[in-house]
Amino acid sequence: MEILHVSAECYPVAKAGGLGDVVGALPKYQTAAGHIAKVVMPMYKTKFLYNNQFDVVHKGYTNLGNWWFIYTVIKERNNALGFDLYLVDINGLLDRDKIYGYDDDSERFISFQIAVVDWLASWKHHPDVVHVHDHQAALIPFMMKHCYRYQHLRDIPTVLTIHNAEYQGWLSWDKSYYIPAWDTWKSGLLEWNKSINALACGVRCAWKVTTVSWSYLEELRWAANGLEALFEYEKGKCYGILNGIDTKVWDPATDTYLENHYDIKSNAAGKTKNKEILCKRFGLDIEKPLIAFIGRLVGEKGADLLAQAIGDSFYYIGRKMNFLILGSGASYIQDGLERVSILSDGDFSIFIGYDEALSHVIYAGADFILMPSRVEPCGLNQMYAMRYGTVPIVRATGGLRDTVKDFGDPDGYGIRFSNAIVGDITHALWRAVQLYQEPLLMEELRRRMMRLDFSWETSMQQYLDLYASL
């Protein structure tokens, strides 16, 4: 089976979330399986691009509206990221250093996607299936059926794959004539609440729609950005697979971010030589619990809640624990952490921007990691810090649903709490002060977090099983 993955994003080429890491892994595995995995991306000027060696396999020439631009397709030479890549320049507008941010951003995804179909259009062959991910490829099954110079690819299934709903691409219709020329009796398929909304349109559009986590899918008939109506509607096409992750990248035994490496039966030796080492980077306090906070600090990941958690904390719990950000996002977020920062007593660091390498050593030397989120439609940062014997604290929503197991159930293993809202989230700190005063129960639910299976294994058979369904 030859599949064909459009993604803004792929790990490690440009990633600003886990998009990229979904997208960098899935088809790698897909390809271990047996089959012909492609990625297609924008070409970002990254250090990846500048670090390896690429060759043009495709220049065309199409329009956005009524300006006219040439793009060419590279692909990497040496099969790095075990499956093929592909990225698409379009001189001056997808060529930038960030992936998203620009005023242009909705012309830029839209030029990407049409130079996408306009390049699958000159192939000789078809791949079995095309499968899009989030709202910057989301309008390639309505070209592909609907556009007029590209209804020759109208039977290639399609799969549009939802990681954040949250983000819809939306266009204003004086904006329309962007899209090559449609057959306009089709417009209602585009819009939603007056404009141009390019997630809905996928998900009408697309023979079938997942999203990352089953959870997530029932919480999208109800909390969906202004989209729940549709997924009520669109309900019987869709199906929630739970993201995997990559357990060669993500493995404490061979992570080469790591000084000190570590297994289940090791576990506590290793975690405490990392422990070590974060704890004089940033002057935190090696005997009390060391509790973390990776992500993008903005409200959907609960980081506006942290300051007041944190301070709220130490006043009714007392100073017994450790806390560690690292993030960056919302200023009034990073104020507010950066001026409890100024207050702590060696048990409150926080780093501003992200480290990918600094990211492992946290996970293999905090004891805790805390998921407040609003909206999480998987998680990744749950898996990995089990994969690494760090106890997750997470509001049960998503795929922190899905996936962590409070320990206070049979068989259980993390901390789960309901609400986001301060008090929850303290009386959750609370509970890991008192779980970490038993080291003897500590060592158990490490081990058994690091007995899970989160592999991709799974996941891609069912994604496997679902484009030969098509």
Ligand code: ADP
The other form holds:
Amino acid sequence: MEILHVSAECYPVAKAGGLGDVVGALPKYQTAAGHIAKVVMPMYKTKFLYNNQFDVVHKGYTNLGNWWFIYTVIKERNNALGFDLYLVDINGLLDRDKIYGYDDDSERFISFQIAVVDWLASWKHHPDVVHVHDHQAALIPFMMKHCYRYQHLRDIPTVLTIHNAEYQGWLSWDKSYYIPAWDTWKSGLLEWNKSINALACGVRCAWKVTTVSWSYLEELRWAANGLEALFEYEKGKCYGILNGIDTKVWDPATDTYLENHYDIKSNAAGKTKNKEILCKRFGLDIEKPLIAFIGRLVGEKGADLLAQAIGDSFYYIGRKMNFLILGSGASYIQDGLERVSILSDGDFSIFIGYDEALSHVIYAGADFILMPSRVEPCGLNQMYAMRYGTVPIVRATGGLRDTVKDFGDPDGYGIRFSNAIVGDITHALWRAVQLYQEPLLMEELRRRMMRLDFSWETSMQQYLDLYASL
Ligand code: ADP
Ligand code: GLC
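Please supply the coordinates for the form predicted in complex with adenosine-5'-diphosphate, as a counterpart to the form predicted alone shown previously.
Complete assembly follows, chain above in first position.
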């Protein structure tokens, strides 16, 4: 089968979160299974661009409303990622340092989608499926079906994977002229709540829709940032397929970011050595359990609850644990956490920023990973943590519910709590501190987790079956 993935992120080319990890891994496993998987994404100014070689494969001329632009599609030359990688260059619009966060993100990603469809229209053959990811690519199924100039693409099957329905790609109707001329009888497909909504449009127009865990698919029918009724109505075409992890990149025995490697047998010694590195660097006490948080500091991740939960646990449980936070996001959350860390007397350290290498050392060296998410469509952190023998402390929602069993349940290994509130987090932290006092049980849980299989094999097959059904 030939699959064209369209995404705003792909690791290691450009990653802001889990979307990048998934689009960097799934096509690799699809290619290894004998299929042709291609990824097309915007050409940002990233290290990967400068460290690899590319060939120009297509140049086109198209328009975003009244603005006509030249786009160039380049292809990575040496199969560095294990699949075909294509980057779309639109001068001045996509070639920037960051992936998101510009005032003209709507223009950037709509132009990207137009360029992708325009390029696809120039192919001499059709791929078997176009697989689009999140709202930055979700207008593509509509364009392929209903825009006059791309009518010959209408029979190519499309799949939309929703990694996060909180972000939907809203566009006011006065900018509707950005979208290439379409059959106006179909305008309703673009609209949700009086504006153009790329994600809602993708849900309606893609042949099939997937979400990245089963529980998240259920939850979307009552909590989808305004799209609940749509998910209820379209439930017949929606499927939950749990993400996998790239077990070649994320393996404590070979991880290139780690100085101290370990496997299931040597986990205790290996983790301790990595913990020493962290404790030394961040001035923490190696004797205490190390509880880490890695991720975007936003409300969706429950990051706004951390400062109070940490303060409360010092007060109620005592200074019996260390906290380490790696992340960046809303400034009010960052400031609050920095204040608590300054006052915390060496029990709590925070690193504001994005640091891939440090994240790997934390998965390896921490004893626990805390994820108090309000919304977690899948979550990769807990799966990485478990592969590295680190006990996840999670709010049971979305993919966290589907992947973490509480250690109080038969064959369990993690710590689960029900509500994204300070009281529940503090109680879960108390359980973690108690658990840490039982080294034999900790060792047993680490072994259980490290034996779990979160590889892509099963999920990849589910995607292939879904494509085949189209
Ligand atoms: P999301 O995509 O919602 O942010 P996921 O759990 O799916 O959440 O994936 C997050 C990914 O981003 C993981 O690979 C995690 O290690 C990584 N990550 C998040 N924040 C940082 C950071 N500040 N530094 C390094 N890696 C980070
Ligand atoms: C999103 C979700 C996260 C998921 C990731 C990859 O960013 O927030 O839960 O793991 O996409 O699918």
